[in-house]
Every structure is written in structure tokens, then in C-alpha cells.
Amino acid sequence: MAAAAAGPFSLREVLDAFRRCVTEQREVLLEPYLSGWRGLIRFLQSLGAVFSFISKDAVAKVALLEGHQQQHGFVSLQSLVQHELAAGLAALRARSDSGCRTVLRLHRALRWLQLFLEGLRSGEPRTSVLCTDAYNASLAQHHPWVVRKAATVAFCALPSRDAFLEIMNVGSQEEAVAMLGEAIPYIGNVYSITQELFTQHKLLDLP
């Protein structure tokens, strides 16, 4: 999975994958997600040790979802669900390397990355609280305690705003708001598709 660290960050890459993502009948196709993520892992890395707790999981999990695509060449999420749906919801969910909760995981840390776009986008320039508000919002409740103690105090060491902005790589502060207000409407919608598709198949609480 060496590619996930290959090159800098970008933020232009993840809107184009993301804005790539949905078809007209509304599919997150997989090959442009992967992508997607891929380039947030960048954004997660560039970041250094703070982010690793979840950078590093972004990674395996990003890994065995492709080894699934290969495999059975699913190209949408929805086909995958469909796919592994078949044996039964009980057998789904007796599987700790399903597709659904590999997909169910970077499913929850996408929507903190997110709020945390958002929140960057917003003008408040304390990124600590930013991150700690965007994680409490999302993956916190999916955490133990002594990992979400870690990672609140591990925000406390995060960048500037300014710093995060000149991370993503697209100009001026200026230009790198405006392509995050662009690029955030598109993983949202990702977002809202998987957590309907999800929700619709009772997946949102895969052990």
C-alpha cells in the first residue's frame, strides 16, 4: 500500500475523485473512492504522528477493500453490498473482513474528515478545537476511552489554520477555501448515499 504515500497532497486530486464518485443513478463507484481516499490518507500523513491512529487504519483498510475489488470485481458500493448481502445478514456479520465493514469504517472516519474540512473552510482559526469538535461528532463513539483521550490530546498539537490550508496544495489561502467549498458538497454526497444504502440494509452497526 505504498501508494497511498506516493507524492504530496492535493487537494484538487481528492475533489476530482470524489467528484467522479456518483453516477446519475446515484452508485459510489469504487474505483474513484479508493482514490479519493487515497489522497486523504496524503492529507492524514502529511499531518505526521498526530493523525497516524487513524491514517495508519485509513491504510489497511483502503489495502483490503481493493483486495475485494480484484477479487470480485465489484465496480459500485452498491454492487458489493449486493454481493455479500446474498449469504444472509447473519453470515455478513459474522465476517471481520467483509467488504461492508471495511467500507463501514473509512464510512465513519469520512465523515469526521468532513466536519473537519468544513470546520477548516469556516474561518475558526483554532484547528485543535476544530478537530476535537469534528471527532466527537463522528468516530469518537466508535473509539475506546483511552483512544479518544489520546486523540484529544494529540489535536492539542496540530497546525495552525494557515499551515492546514498551505498543506493542501492548490495556491493561495484564498484559492484552497474555494476548493474546499467545492470539494466538500461531493464527499458529503458520497457520505449520504453510503449512510442510506447502509441504514436501508441494516449495516450501520457491523461488529
Ligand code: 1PW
Second form
Amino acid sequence: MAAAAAGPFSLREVLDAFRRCVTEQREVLLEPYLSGWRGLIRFLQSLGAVFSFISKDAVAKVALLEGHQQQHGFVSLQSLVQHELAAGLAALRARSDSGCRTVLRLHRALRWLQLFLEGLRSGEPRTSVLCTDAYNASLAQHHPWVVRKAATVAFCALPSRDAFLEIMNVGSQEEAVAMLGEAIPYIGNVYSITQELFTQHKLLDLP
Ligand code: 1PW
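Having seen the form predicted alone, could you now give me the structure of the form predicted in complex with the named molecule?
Below, the chain from earlier opens the complete complex, with every other chain and molecule after it.
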């Protein structure tokens, strides 16, 4: 364990961050949320250059949210939403740099991640098929044709299932699969709470 903590990046850190996200009051804490994303970005970057357009967008979005978080001292997603909604929904919709629209993009991407990890856990060996299916069931409907095309091409460069479980760096294949089984519900939880929050405030279609 100590060796793993001192060693190279492990996907376990990402999943631990998403586990730390949800409080007993069902608030989503921003610090672990962004920390989970930072880890995910490092992971995406390790997948090679074809993924750089995907990670670049996530980097920009995480940076914007860090800025908002530092400026206003938000602790949770709930407090960010409340703060931005205080100006009115119309004003919020008019902003292209709001925390809400930015979180919404990451939120949709989290669904993609959740579906992909579920597929990986299921044992389907073709990661590019898994990733494409997960994408089509989530983010794709929000992307223009050119982004969908580029994303689908990038997925073809994904490593095999065996290699993927290896680079997650959580131990043996069995351990990696067990960790996925443990972690996926936490990601699912973060996703559903955010989905509820955004539904409640009519924020699911922020431009
Ligand atoms: C191995 C599986 C890993 C899944 C990680 C998820 C990464 C999410 C990043 C997806 C980005 C795709 C390319 C960018 C598209 C942007 O136009 C789009 N961003 C997102 C996150 O959907 C929309 O952002 P915009 O243009 O409205 O600011």
C-alpha cells in the first residue's frame, strides 16, 4: 500500500476522490470532484496524443471551475449552483463561462466514464467498442458531427482490455476488476445527485 502511494499514478486515486465526494447530506464536494477530474485527466494524457483533444477540453473546464472555487470559496456543487442562480436563470443562461454550464459538461462526461468502466468490468474485450457504445449512450448526443467523428477515431487507439487494466495500475487484473466493482457505484452516486440537482433547477440544457 505504501509503495503504491509513493509509486506512479493509479486510477485508484481517481476512484477514491469520487468516493470522497458525497457527504451524508448528499452534497457533492467540489474539492474531491475536481481532484477526481485532475486524476482522470492525467490518466487520459497517459493514453497518448490521440486523446489530447479530449483531455485539453477537460483541462480547460477544470481550470475554470478551480478559478470559480477559489474566487468564491464554494465547498459544494450545491453552493455553486445556488450562487449562480441568484442572478436569475436568464442571466445564467447568457453566460458562457458559468460554473453551472461547465459542470454540466463534466457531468455528462462522467456518465460516459461510468458506462465505460461498467463495460470494462463486464469483460467485453474490445475497449474501442465499449468506449464507442458508452459515448453514443451519453455524450455523443450533445456533440456536433465533427467532434463525434474525432472522438470515434480516438477510441480506436485505446489499448486492449488487458493492457487497460494493467495501466490502471491497481494490481492484478482481478484486483483491478474488483476495484471497478467497488468504485462504479460511487461514480454513479455523484452522477445521480448532480443530475437531480440540475433537473430541479432546470439546468440540464444550459447552452
Ligand atoms: C477512457 C474513457 C475516459 C472518459 C473521460 C471523459 C473525458 C471527457 C472529455 C470529452 C471531450 C470531447 C471533446 C470536447 C468537446 C467539447 O466541445 C464539449 N465538452 C464536453 C466535455 O462534452 C462541449 O464543451 P463546450 O464546447 O460546450 O464548452
